[in-house]
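Here we start with a single chain on its own, the form predicted on its own, put down as structure tokens.
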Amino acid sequence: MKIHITYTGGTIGMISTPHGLTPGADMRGWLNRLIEGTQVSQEQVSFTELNPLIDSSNATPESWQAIIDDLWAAHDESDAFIVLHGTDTMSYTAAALSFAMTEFGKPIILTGSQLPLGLIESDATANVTGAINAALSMEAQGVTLFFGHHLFSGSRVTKNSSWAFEAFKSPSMSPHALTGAPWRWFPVTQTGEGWPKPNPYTRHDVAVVDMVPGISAARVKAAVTPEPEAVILRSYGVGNIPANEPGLVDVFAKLIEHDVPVIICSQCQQAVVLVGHYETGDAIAQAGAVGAEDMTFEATYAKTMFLLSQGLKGKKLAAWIPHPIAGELTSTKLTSTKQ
């Protein structure tokens, strides 16, 4: 078997400077002397380093892109692929790659660490190792996330912790597997679509909202002005709002009115979002906002992004955001809406 390592950046490979951590370490170095000795030779690890390397912060869309690139340029030589990237936003870019990479064919695994592998308590050597073991087993399917000593749907998957090992989890779906003397792999049904030969990842103007006691719709007015190609409201619960608040469900309702999609997804981790269910979610969902299901906030900007760089807009993104791609939501719903 042949692994590629794509090497992004991010924790995992800083080093400290007089201006805090940074990328700079010998990642290159450190996987041959991991490796030294194993099952796995280093004959069989290919290696790219995306330039320039970036802490996972700067992250943007065409930081997603640039990985796809790089992975299918080393597609037909390599049997799994491993991404190194760091720990912010290694659950966006786990969404990401889902959407855009469902006819690839073959197991994507990310992984990355809380610190450096310079230091000795670092849990760079498990989790790198854990994902190697993950490409080795070919049990693994899709893109997936392996951290912690969990390997997750990587459409599932959110950052929990910003200090404990254990610093992603999936609230909506079991993990993959579990490691262990053996490790534990479990049952996961998971539905989508697929999309044939998707567009580049581009950057789109999407408004994230959060409702919190007591925000105004003038607020929430100044937000969206002007208006965005799409907004993502993070509700309360199943995908409530202070809907008492004067005007404010106006301000969703005439963006919508203008074909601006209104998406709602949750604020807690594990929710269902049920637009309309209490009479708080009711007069927004009459407007024609639409519920993210039971979809991660990363997953839902992901798929928003995703949506908006193949060119849909208003009522067909809209139509969209309820209909599984890459097994982001738990759904049946597959009649195909891209029309």
Given for the second form:
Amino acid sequence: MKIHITYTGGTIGMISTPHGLTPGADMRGWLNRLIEGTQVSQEQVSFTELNPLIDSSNATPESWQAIIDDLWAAHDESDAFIVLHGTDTMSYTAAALSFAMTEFGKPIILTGSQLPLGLIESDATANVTGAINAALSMEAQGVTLFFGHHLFSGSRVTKNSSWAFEAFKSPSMSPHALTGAPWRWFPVTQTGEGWPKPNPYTRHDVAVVDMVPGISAARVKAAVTPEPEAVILRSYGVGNIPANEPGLVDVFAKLIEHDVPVIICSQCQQAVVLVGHYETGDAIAQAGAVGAEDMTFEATYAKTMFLLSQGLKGKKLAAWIPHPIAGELTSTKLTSTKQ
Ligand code: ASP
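Just the form predicted on its own so far, so send over the form predicted together with ligand ASP.
Zooming out: every chain and molecule, the one shown earlier first.
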């Protein structure tokens, strides 16, 4: 069993500087010491370090692609893959990899830590050994994220704490596994149509607009001017917006008229979006907005970026939102809409 580790940056390998934490630790040396004396030998583990190592707050769709390229380059020589990543945007990267790697055929496990390696109080050792154990298990499938004793589906996970060691959760799907003696594995019922030979990720103009009490149509209009390639509207609850605010729905209706997809997700971490269930969501539903169902915000954003990178636009892109590609949502809609 061979494991490839791709190190991208993040707190796990950071050191203190006068300007704050930044990558700089000897990751390879630390990994070697971590596995020394265990059942894993150094020869079993290959390692690449992306250049530059980044704080994941600086990640872009090009950073997602750099990870994908590194994983494919090591595909034939390894049986399982670990990506060491900053926690801030790890759930975006996990979702992005899920959409782009449906044909990879080998497990990919992302992990990182809340505190740098080498500190006695750090969670780095527990998370990296957990990821290695998941890799060795032969049970992990697809893209997953190991953190704080849980192995989650990569397309279902969200960061929910800036400080807790249990920093991630999967609000609409149970975890794949829970650590313990022995680990407990749960059946995974994730379906998706997959995406053979996807185009690389490229950066696109996606506007994210949050609803708040008292927001005006003028503010929303300014947020979507010039017109972006897609809009993700963070609504209340099951897809409700302040529809009584004069002109507000019209801003979104105009975008849809111009074939800009308007995708409605929820500010609730755990939600099933049912646009039009309430009167406050009816007008935007009639205008043609599409609901993100039970996708996380991160999966909705990464999916939109993925579809734009595949050259899909407007209604064709919107048609893919309720259809699972990589198990990112709970749906029975598996009929192909790909064109
Ligand atoms: N800012 C860091 C990062 O995302 C936070 C972390 O890794 O915990 O790279």
